[in-house]
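There is one chain below, alone, in structure tokens, taken in the form predicted alone.
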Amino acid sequence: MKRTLGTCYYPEHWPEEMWAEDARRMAEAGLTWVRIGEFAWSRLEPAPGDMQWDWLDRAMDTLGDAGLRIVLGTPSATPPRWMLDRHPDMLALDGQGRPRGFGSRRHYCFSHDGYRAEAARVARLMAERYGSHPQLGAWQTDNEYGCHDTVISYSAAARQAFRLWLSERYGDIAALNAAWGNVFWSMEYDHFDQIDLPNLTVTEPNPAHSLAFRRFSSDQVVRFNRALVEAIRQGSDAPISHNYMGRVTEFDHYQTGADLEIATWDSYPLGFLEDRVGADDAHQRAFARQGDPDFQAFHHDLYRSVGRGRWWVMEQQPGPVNWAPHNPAPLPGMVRLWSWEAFAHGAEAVCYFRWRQAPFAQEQMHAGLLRPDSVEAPGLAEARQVALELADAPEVQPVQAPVGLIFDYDAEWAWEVQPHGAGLRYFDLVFAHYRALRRAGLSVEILSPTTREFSGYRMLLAPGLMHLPEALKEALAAFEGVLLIGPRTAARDGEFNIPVPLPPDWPGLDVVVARVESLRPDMPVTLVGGGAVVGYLEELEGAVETVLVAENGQPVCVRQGGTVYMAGWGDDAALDRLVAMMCEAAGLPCLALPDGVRCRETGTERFWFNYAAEARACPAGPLPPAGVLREAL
């Protein structure tokens, strides 16, 4: 697989006389791809039906003449102002019933049929005009679904669509009442039109109602994206992508990605460190100019799974951003490190956001590869260096990692609906396990919960799957390697009821979760031999081997055969012990990498990365700050 670079460009932002020089400089820097068009609706259609193609025709020809391949974005993330006049009820509403108004972006409701038709219309027109353009290489639908908390909408359109979704799912109102347990608090309905959205209730709504609404909201994103894909395919056979975001979990990316050929995501390591990682102050200080050592890698692996092997970084941070609580500049060398890390995880392309910093509007403090005066910004030199290194690098040879880690969006929604303790999130639980695997020097693959074939893996981890479909349970139980499940495995059925027999009800594992508790942050349960349980702990009954035990004698982690059940949320030390134990059982090497050092293997190379601000040693040799070391296997 050939590795390439690109950038994001907005010809509508710049005088036309600048376009050819910009294109020449992009190609000179070693860039191959340029993404355009995803925010340009007001210039493409300044009034309803008044399509202005000429400027985009010239822009695409100019970029193509320089040898650049084009990713053309459909512009539905930024509907023009006249669209709101045409569809005044298209706005999403927040949980308090307030409209998400015009003046920024992503203000539409996914459930609004009229707006979805408009978005599909403009996508179809773009495909008809540019589907056979010689430099068109790929499409992008919309932009960053879910960014700015825009999946969940409490609009009238969402309410009506939710009622229809429920009637199709349950068929009969009595079946819904039974599934949700609506006899509790006299919540029974007579017909589907009585059901409202689960907001503005006096106290918490029925968790089954809330989970159903989360599943519905995800399905609306899938439906919206599918309408764009079907419109594009009427006029083009080029591959179609979408650019996902970091830690946006409000919709199922696997289901959305099933309609696409390529998954891409937008990687902003410094912005995410404070905004999304959830790290403490000491960690944020240590990695303020580098980003978290594992957050980007986790999403690389996640979106490789979403894209079924084909994935890109569509937006790579090249300098300070404008939207995080604090916006430092990257440590010298980090743009190069982030780029190579993506390629080590199998990226086909890394595209930098953006070509030139905008001197106006909301993102004027967001750095690009060029300053607003067209002078090179520091990130461009590092991008140019990566381009030169790619020219001499062998093509990537993908290889299956020895460890699989399941990530399930439905489990994330279930934990959000019923965390049982403040701040307990499924994403954080899975990410904590991913971190521990990376600290041990392991390469990891993120797996969809629809995966049923696990041959080739030595270890599987499936923590926190609150609802476990029977087919997945059977496939995991048949796995012949070392399997980790828990906490909260199979704790609810598909309608959010506690099942009987009590969980985990696992074949060959004689253990029952008898009671659960959530823990105050200042009340960890320490373990014999080191580490602690934080946040969440289960009380187990059963006669199985105990491998981690609390100082009060309570079993915390048990094992029977190749199945390991973790009955609590382990801190870093506890998870390091757990991973080391599993590696020994699976016959995998377990390293204790220095702080900030990580590695990743392909079929032919092993990559070492140093996220620390100081030099570090690794098994392959010394690593300077922001250092990257490649060794042949």
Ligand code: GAL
Contents of the next structure:
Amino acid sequence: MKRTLGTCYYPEHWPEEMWAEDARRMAEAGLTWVRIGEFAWSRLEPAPGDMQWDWLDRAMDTLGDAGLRIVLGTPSATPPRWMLDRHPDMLALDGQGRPRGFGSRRHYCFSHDGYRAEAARVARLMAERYGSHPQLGAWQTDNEYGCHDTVISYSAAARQAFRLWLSERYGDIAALNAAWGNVFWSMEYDHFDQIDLPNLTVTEPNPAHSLAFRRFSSDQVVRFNRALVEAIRQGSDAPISHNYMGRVTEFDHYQTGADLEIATWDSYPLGFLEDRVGADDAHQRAFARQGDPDFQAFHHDLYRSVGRGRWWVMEQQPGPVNWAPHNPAPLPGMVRLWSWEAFAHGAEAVCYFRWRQAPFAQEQMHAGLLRPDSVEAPGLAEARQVALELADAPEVQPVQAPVGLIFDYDAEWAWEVQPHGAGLRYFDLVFAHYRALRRAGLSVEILSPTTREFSGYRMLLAPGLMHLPEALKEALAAFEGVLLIGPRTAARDGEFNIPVPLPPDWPGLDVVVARVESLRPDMPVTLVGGGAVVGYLEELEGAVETVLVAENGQPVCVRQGGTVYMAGWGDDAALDRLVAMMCEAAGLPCLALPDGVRCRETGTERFWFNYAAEARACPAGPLPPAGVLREAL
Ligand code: GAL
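Switching from the form predicted alone: structure of the form predicted in complex with the named molecule?
Entire complex below, previous chain first.
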């Protein structure tokens, strides 16, 4: 596979006289791809049905003439103002019932049939016009589903669609009442049209109701995306992608991914560090100009899985961004490091957002590869360096990593619906395990909960899966390597009820979770030999081998055969011990990498990265700050 670079460009933002020179400079910098179009609806269709293709025809040709290949975005993330006159009820409503108004982007409700039809119409027209353009390389549907918290909507359209979704799922209302336990607090319904969305209730709604609404909301995104894919397919057979985000978990990305050929994601390491990694101040300070050492890698691995092997970075931060609480400049070398790290995880392409910094509107303070005056910004030199290095680099040979980690969107929603303790989030639990694996120098595959084939893995981790379909449970129980489950594994059935026999009810593991408690952040339960449980702890019954025990003698981690059950939320030190124990049992090497140093293996190379602001050593040699080392295997 050839690795390539690209950028995101908005021809509609610049006088046409600039396009050819921009295109020439992109090609000269070693870029292959240019993504355009995803926000251009008001210029493509200034009034309903008045299609203005000429400018886009010329932009495609100008970029193509410079040798660039085009990713064409469909513009449904930014419906123009006239759309609201045509569909006044298309706006999403927030949990308080307030409309999310016009004047930025992503204001539509995924459940609005009229808007979905408009979005599909413009996608079909674009595909009919450009589907056979010689330089068209790929499509992008919409832009960042879920960005700005836009998956969940409490609109009338959502309520109507939810009722239909429920009636299709449960068939009759008695089945729904029974499944949800609506006898509790006299919440029983007589027919589906009485069921509202789970907002504006006096106290918390029934968790089964909330979880059903989260599943429904995810399905609406899948359905919307599918409508765009079907529309594009009427005029084009080029691959179709979508650009996902970091830590957006409101819809099941594996399910949208199943309808697409390529998964891409938008990587903003410095913005994410402060905005969504969830690390403490000392960590944020230490990595302020580099980003979290694991957050990008986690998403690279996640989207490789979502794309079934085919994935890109569609937007790579090239300098300071505008949207985090603080927006520092990257340390010199980090744009290069982030790019190489994506390739080490198997990216086909890395595209920088954006070509030139915009002097107007919301993102004036967001760096591009060029300054607003077209002079090179620092990121461009690093992109050029990567292009030169790629020209000399061997082709990537992908290889399956020895460790699998299951990430399940449904579990994220279940934990959110019933965290049991403030701040306990499934994403953080999975990410904490991922970080521990990376500190041990391991390469990881992130697996969807629909995976049934685990051959080739030595170790599998499936923390926090609150509900497991029977088939997944059977496949995991049949796994012959070392398996980690818990806490909260199989703690609920598919309808959010506590199952009897009590969890985990796991074949070959004679333990029962007898009681659970959540803990204040300032009352960690320390473990004999180091580390602690924080936030959440289960009491186990059963006589199995104990591998981690609390100072008061309570078993925290137990093992029987190859199955390990973790009965609490381990801190970093506890998870390091857990991973070391599992590596030993699985016969895998376990390193203790210096702070900020990470490694990843492909079939042919081992990459070392230094996220620290100081020089570090790694087994392959010295690593300066932002250093990257490649070793042939
Ligand atoms: C992304 C988005 C882009 C741009 C960028 C700024 O989330 O897709 O359109 O807004 O952020 O960092």
